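Starting off, we have a lone chain in the form predicted alone, written out as structure tokens.
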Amino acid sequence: MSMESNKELPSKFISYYSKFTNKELTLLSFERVFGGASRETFRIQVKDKTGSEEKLILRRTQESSLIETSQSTEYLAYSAYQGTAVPVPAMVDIKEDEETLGAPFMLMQQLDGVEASPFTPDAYSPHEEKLGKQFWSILGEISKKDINDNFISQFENNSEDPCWKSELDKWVDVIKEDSISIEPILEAGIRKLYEDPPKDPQKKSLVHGDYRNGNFLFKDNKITGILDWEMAHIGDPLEDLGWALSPIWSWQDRQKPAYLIDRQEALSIWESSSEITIDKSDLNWWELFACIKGMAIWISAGNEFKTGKNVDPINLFSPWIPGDIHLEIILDILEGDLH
């Protein structure tokens, strides 16, 4: 998407949205929000003739997207949780065409609250306790959703393979395609996962796919929104749990996953909220899987940068620092198994 077309975007947007709402609207602000590698995000404020204001978020598909994700997946996930204990923004519109705004897009109401970087240890201070209870409880709520729900049943779920295998195969394929070298520690982690698979889940659920600190909005001591559902899929709820627990998201305090509350307390809150009893060895498998999936994402980012498809500096940083951290965690897990 060229910068040229971005210059015209505000005027294109206001004419589309005026027609959509059948109102005469004025644009008060239109700003790009940076972060996230798969969608361009814009924060927008409009006003109608009566002076009533509305705050919106526009998510537009980028040509160069780090992980190939479908916009309709994200839209379906948001739609499935409207009016539930999982806080999500109200959806306004989705368009798959490129004519309206130059690329497929989704439009939603803007929620109150801010996001924090997953790499800032005291981002949630002094509200870690209250936010932590909500964070792990909401993750349990996500897994309670009936997968026959009319939104969720639209997810592509055509694999005959067990959950663990279809996910592992998918990310190993990304690693094979985008790696510029062989990484022995990563290969050892992958071998371990194939040799010692987990049991099939007690119940399949919708998996968020990137549930972690940094992907929720909060205002003081309240979580106001769970964001970034573009990797949502049907699978094992332990996959989300393993990802959220990964030490990469709380590197400077590994006893407090997501820099919120103590690991044991987090697990018992999740168990009571999801009504699923955790099998420790299965969770261990998904925690190692989280590192492999993380490595696939960092390797993919490095490939985007190296090939010039997307030279955002975050794609240079990703395979370097997070990549090193995840390799170290894989090594810790494999060494732990030896003892």
Given for the second form:
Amino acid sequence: MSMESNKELPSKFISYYSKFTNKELTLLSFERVFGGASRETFRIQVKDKTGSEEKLILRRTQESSLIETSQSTEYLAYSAYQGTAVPVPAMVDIKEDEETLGAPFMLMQQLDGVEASPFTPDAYSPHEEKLGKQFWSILGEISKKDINDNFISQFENNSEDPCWKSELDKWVDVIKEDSISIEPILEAGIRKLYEDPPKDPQKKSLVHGDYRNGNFLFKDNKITGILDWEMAHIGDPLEDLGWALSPIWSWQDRQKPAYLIDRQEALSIWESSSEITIDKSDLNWWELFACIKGMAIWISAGNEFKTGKNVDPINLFSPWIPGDIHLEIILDILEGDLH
Amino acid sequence: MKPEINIALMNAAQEILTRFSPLIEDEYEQSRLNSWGALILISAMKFNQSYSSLAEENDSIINWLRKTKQTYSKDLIKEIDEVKVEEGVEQTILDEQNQLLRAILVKAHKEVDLKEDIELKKELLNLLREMHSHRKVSDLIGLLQQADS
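Form predicted alone done, so how does the form predicted together with the partner chain look?
Time for the whole complex; same chain goes first.
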């Protein structure tokens, strides 16, 4: 998406939204939010003739994104959890055409709260305890929800392969397609996953796909929103748990996953909330899988950068820092298995 | 003597972060520029080591493969014997050699995985850790946090 088209975006937006709401609206602010590479995100504030203000979030598809995902995935996931214990923004509109705003987009209400970087150790201080309990409990709620729900039932769920194989094959394909060098540590991790797969899940759930610190909003000691559902899919609930627990998200304090509370307490809260008993060896598998999935994402970003498709600095940062960290975690796991 | 490239990059990064970035009002553009500043700083700190690290890594891999050669299949031994690690070559040649050596190492690892020799497995993981430590930049994560603040 060119800078030029972004310059026209505010006026296009207010024209579209005035028509959509059938109100005469003025734009108070229109700011792009930095970070995330799958969609362009804009924070918007509008006012109507009575002086009533509205805060919105616009998520617009990028020409070149880190992971190609359908925006309907995110829309369905947000819709499924409206009015539940999983806080999500209210959806306003979704459009697949490119005429209205230059690319397909989704519009939602803006929630109170802020996001923190997953690489900032004290981001949640002094509320780690309360936020931590909510963080793991909400993840359990996501896993507990019936997948026959009107919205979740629209997700694809007809693979003959077990959950673990569908997901592993998918990410290994991304690695094969986008790798720009041979990485023996990653190869060893992938071999181990294929050689020693987990059992079928006790029940399938909607998997958020990127549930971690950095992808939720909080205000003081309360989580106000769970965001970034673009990788949501039906699968094994342990997948989200393994991803959220990954030491990459608490690299400078690995005892406290997501820089919140201790691992054991996190697992107890999740078990109680999800009503699923954790199989330790299966969870170990999903924790190694998290590294492979992460590597696929970082490799894909590096490929975008190296080929000049998208030179956003996040696509350089991703293979450099998270890529390095995930390789180190794979090594730790492989070494741990020898003891 | 001319100022070195890494010094030039380091100064450029510092000017970006402390001089130009504060002038930008748009939050998105400022964050993006700060990220560039931090990534240039990381590049500057690793710039001088990039050639020597790659050369050391190639040496480490071929030495280990030669040392453990007798444990591999005939085909793999032949591949190891055919490898030539040249010294004093351009970085692109060094890179090509590195990819070739890494591909052979992956094959060796597959064969090691099938054996019961725990010590050999540990040695191989030590080699992988040493290789990773030559290249990794994640130890400079603090620089990104400073740039972000």
